[in-house]
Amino acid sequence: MDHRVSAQWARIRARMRGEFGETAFQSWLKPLICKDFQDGIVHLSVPTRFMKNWIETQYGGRLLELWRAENPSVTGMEIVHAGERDQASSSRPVPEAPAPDSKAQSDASISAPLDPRFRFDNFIVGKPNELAFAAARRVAEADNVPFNPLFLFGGVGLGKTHLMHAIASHIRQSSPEKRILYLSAEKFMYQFIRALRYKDTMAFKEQFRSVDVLMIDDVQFIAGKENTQEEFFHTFNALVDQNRQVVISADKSPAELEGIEDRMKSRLGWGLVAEIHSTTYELRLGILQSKAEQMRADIPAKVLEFLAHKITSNVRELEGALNRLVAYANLVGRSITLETTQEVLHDLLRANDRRVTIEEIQKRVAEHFNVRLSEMHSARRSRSIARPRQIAMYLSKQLTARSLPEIGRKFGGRDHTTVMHAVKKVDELKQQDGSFAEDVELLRRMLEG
C-alpha cells in the first residue's frame, strides 16, 4: 500500500480514537486494517461479519468523512470481513458523502466534517436542554438572523456538539448556497498562527469574514491567547455588522469564562445565551429508549431504567454503556438482564457509584412511586404512601449502616419498632409477590454502591 495512504490511515485512526474514546477504539476500530486504495475506493477489513456490520452502522459515515478530509480523491469505502471474498459485490459500500457546494469548496479544508448522526430529529429534548434546542432550531430554520451570537454552554457530553452539527447540517440542506465554516477554537487559533507565519493574514481575514455562518466550538480554548482573541474579536464584529450568523459553544457562560477579555465576554453575551443543564432521570431514560430503538436492540425496560438511574455523568457515557452492553450480548450470545448489565458494566457503574444516604434512598423511592418526597416524613397512612415509605425504610436498613432508631428519626421521628415492622412487611411481600420483589430489587441495584 502507498506510504501516503498509510500515513493518512494512521492519522484517521488517531482521530477516531480521540473522537470515540479508548474503549470503543480498542473494541471496534483498532482491528480495522486498511488493505488498499484503488479507483477512489478505500478497502478495509475486519475479523468478523458482526464487527463489519457494527462498524458500518455506527462509524461508517464518520470514517468516510475522515478519509475524504485526508484524501479528496476518495469517493467511497468498502469493508469486508475475514473469509468474505474481497470484491465489490461481496461488501456493502458506505454511501458517498455529498460533495460540498462549489462556493464552499475553499472552506472545506479547514471546516470540520459534520457527523451525519447528529440531527435535530434524533436529539432527545427535555427540560435541561429545551431552550438550547429551540434556539438552535430557530437559527437553523430562520431566513434572517434571529439573535447574534447564539451561545450554547454546558458540561461535557450534554449535547452541545450534537446541536452545532445539527444546525450546520440543516442549513447546508435547506440553503446549499450559504457558506458555513464550522471549526474548533483550537483550529481557529492554528489557522491564525499559520497566517501570521506565512504573512498571509489578508487571506485569513477574507476567508473568515466572508462566510454566511461561522460556528466555533469550545471557545474557552482561546482563553489567555491575547492575539487570537484580538483577531476573533474583530472577526466576530465584522460578521455581526454584516448580519451574518455566529454560533458559539463553550463549557461555561460568557461571564464565567476565565482568561477572556471583558469586551469579548460582553460581545459573546450580545445575543442569546442558552445553557444545557445536567440531565434528569426522565431525559436519560428517553435517550436510552431512543438509542435502543435505533439499534433495534431488545433491552428490558428495567435495564434501561437501571442505567438511567446509575449513569448520571453525561449522555456520551450513557450511550457508550448501551453500545457496550448490546455488543457484548451479540458477541457472547447472552440475553440482556440486570445481572449481565452489572457484570459487563461493573467498572463504569463503580465509577458512577457514590455512598448511599437515607436522603438519597428517600428521593429515589419517591421518584419511582411518583409520590412527593415530603411523604417520606409525613403521618399519612394510606397504602399508596405507606408502602413506598416502608420500602424506603427497608432499603435504608439494607444499604446503610444506620441503626433502627436513626432510620426512624429520618422518617419523621418514627419509633425504631416502626422501622422493624416495615422491614418485616417488605420481606413478606417480596416472597408473596414476584412483581413487588422485582421493584424492590431494581431500586436496590440503582442505589447500591
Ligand code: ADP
Contents of the next structure:
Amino acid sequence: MDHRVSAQWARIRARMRGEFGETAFQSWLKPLICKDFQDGIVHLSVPTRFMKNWIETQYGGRLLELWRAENPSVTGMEIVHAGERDQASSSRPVPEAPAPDSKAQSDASISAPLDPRFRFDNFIVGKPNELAFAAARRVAEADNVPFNPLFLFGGVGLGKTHLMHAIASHIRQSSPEKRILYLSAEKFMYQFIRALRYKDTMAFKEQFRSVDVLMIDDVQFIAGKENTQEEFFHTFNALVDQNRQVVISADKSPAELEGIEDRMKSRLGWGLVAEIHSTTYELRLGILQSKAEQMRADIPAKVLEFLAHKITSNVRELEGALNRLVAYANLVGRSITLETTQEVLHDLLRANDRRVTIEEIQKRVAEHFNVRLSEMHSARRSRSIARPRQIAMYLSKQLTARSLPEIGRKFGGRDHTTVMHAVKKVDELKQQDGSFAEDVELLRRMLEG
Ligand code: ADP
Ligand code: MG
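Counterpart to the form predicted on its own, namely the form predicted together with the ligand:
Let's see the whole complex now, leading with the same chain.
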C-alpha cells in the first residue's frame, strides 16, 4: 500500500482512538486493517462478520469523514471480514501478510498476565486443598466442560490464584486456539464501568461472551456493586448456556458471600464448589521443603519444622518467611540455624503467636457478659447488648489486623463508622471507669493468653 495512504490511516486511527476511547479502540478499531486504496475506495478488513457490522453501523460514518478529510480523492469505503476476504482478493494481489489474530490479541490485552510460577507441578497437595486441586486439574485437562462453574473458595493466601493461573497456563499450552480470559473481579468491574462511560457496552459484552474460558478471581469484590453484578450475571449465564467453562474464586462459599444477589449466589453454586481449607502442619512442612529445594537453600529440617509450627496464618506468609531467611543467610554469609531464624523473623513469629480471630473474640465476650453470640450480629441496641458488642469491636481492632470495614462486616454488616465509634466509646469508658477498664483488660489477657 502507498506509504501516504498508510500514514493517513495511522492518523485516522489516532483520531478515532482519541474520540472513542481506549476500550472501543482496542475492541473494534485496532483489529481493523487497511488493505488498499483503489479507484477512490478504501478497503478495510476485520476478523469477523459481527465486527464488520458493528463497525459499519457505529463507526462507519465517522471513519469515512476522517478519510475524506485526510484524502479528498476518497469516495467510499468497503469493509470485508476474514471469511469474505478469500473470495474478494482472488482478483487482486494476495494481501501482504495474513491478518494477525486481532481478536485473540484484544482478549489478551484485557486478560491479566499469568504468573509463570503458578503451575500445577509446584502446587503442594494435602488434605486441605486436595479437592480444589483435583477439580482444577480436571477443568484444565478435560475436553468437555466437567462442571460449570468451578467455584474455588478459601481464606487469603491459600492458593486460589495459584490454581487459577495453573488452569489458564495449562489450557493455553494444550489448546492454544482457545480464548481464555482471566481477570480479577475488580478489573472486570473497572472494564465494565469504562464501557459504560464510553457508551461501549456492546464491545464489552462481545469481548466477554466470545471466550472459551472465563476466569474471575476474587469475585467478592463485586459485592454491593449492583450494575456490575447484573452484567456479570448475564455474561456468566450466556457462557454457561453455551457450555463454555467458567471458573470463579472467592473468599467465601457462594451461600456465604455477602452483598451478592440471591439468584447469583445460587447460580454460582450450580457446578462444583471446592473449598481450600486452612493449612495443616503437614501441608505447611511440605510446602516449605519444596520451596527450600527450589531455592536451593540449605535449611536444616529442624528450622523448617519450627516454621511450620509457628507460622500458621497462610502460605503467603510462609513463603515470605522463607525468602527473608534465605536472603539474610546469603547476605550475611552465615548458615541458617534455629537461633538465626528466631532473630531474623522475630516480628513475624510474634504476630503469629497471638493471632486471635474476630469469631473467638465475639465468643469470649458474649460468654463473659452472658449474652447470646447471635447478639454480636443483631441490630438490637439496648445497652446490655450494645455495650458487649462495642467491647468486642474494640478488642477486634486491638487484637487483629482487620480493618474497620472488615470488622464492621463481621458484626452483622455494620458500617466502619460504627466500629470507629465503638472504639472511641470504649476508650472513653476505660478512662472514666476503673472497673470497666479492668474488665476489658481481663478479656484482652484471656484472648491473648
Ligand atoms: P490466594 O489467591 O488464595 O490469596 P495465592 O494463590 O496468591 O493465594 O497464594 C499465595 C502464595 O502461596 C503464592 O505464592 C502461591 O504460589 C503459594 N501457595 C499457596 N498454596 C500453595 C501450595 N499448596 N503449594 C505451593 N505454593 C502455594
Ligand atoms: Mg488471590
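Take the two forms, find the largest set of C-alpha atoms that superpose within 1.5 Å, and that set is the rigid core. Residue numbers count along the first chain shown, from 1. Just so we're clear, the structure is a prediction, and the values are computed from it rather than from any experiment.
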Answer yes if the CA of residue 155 moves 2 Å or more between these two forms after aligning the rigid core, and no otherwise. no
Residue 126: after superposing the rigid core, is there a C-alpha shift of 2 Å or more between these two forms? no
Cα of residue 76 displaced 2 Å or more between these two forms, core superposed? yes
Once the two forms are fitted on their rigid core, how many angstrom does the CA of residue 30 move between these two forms? 35.5
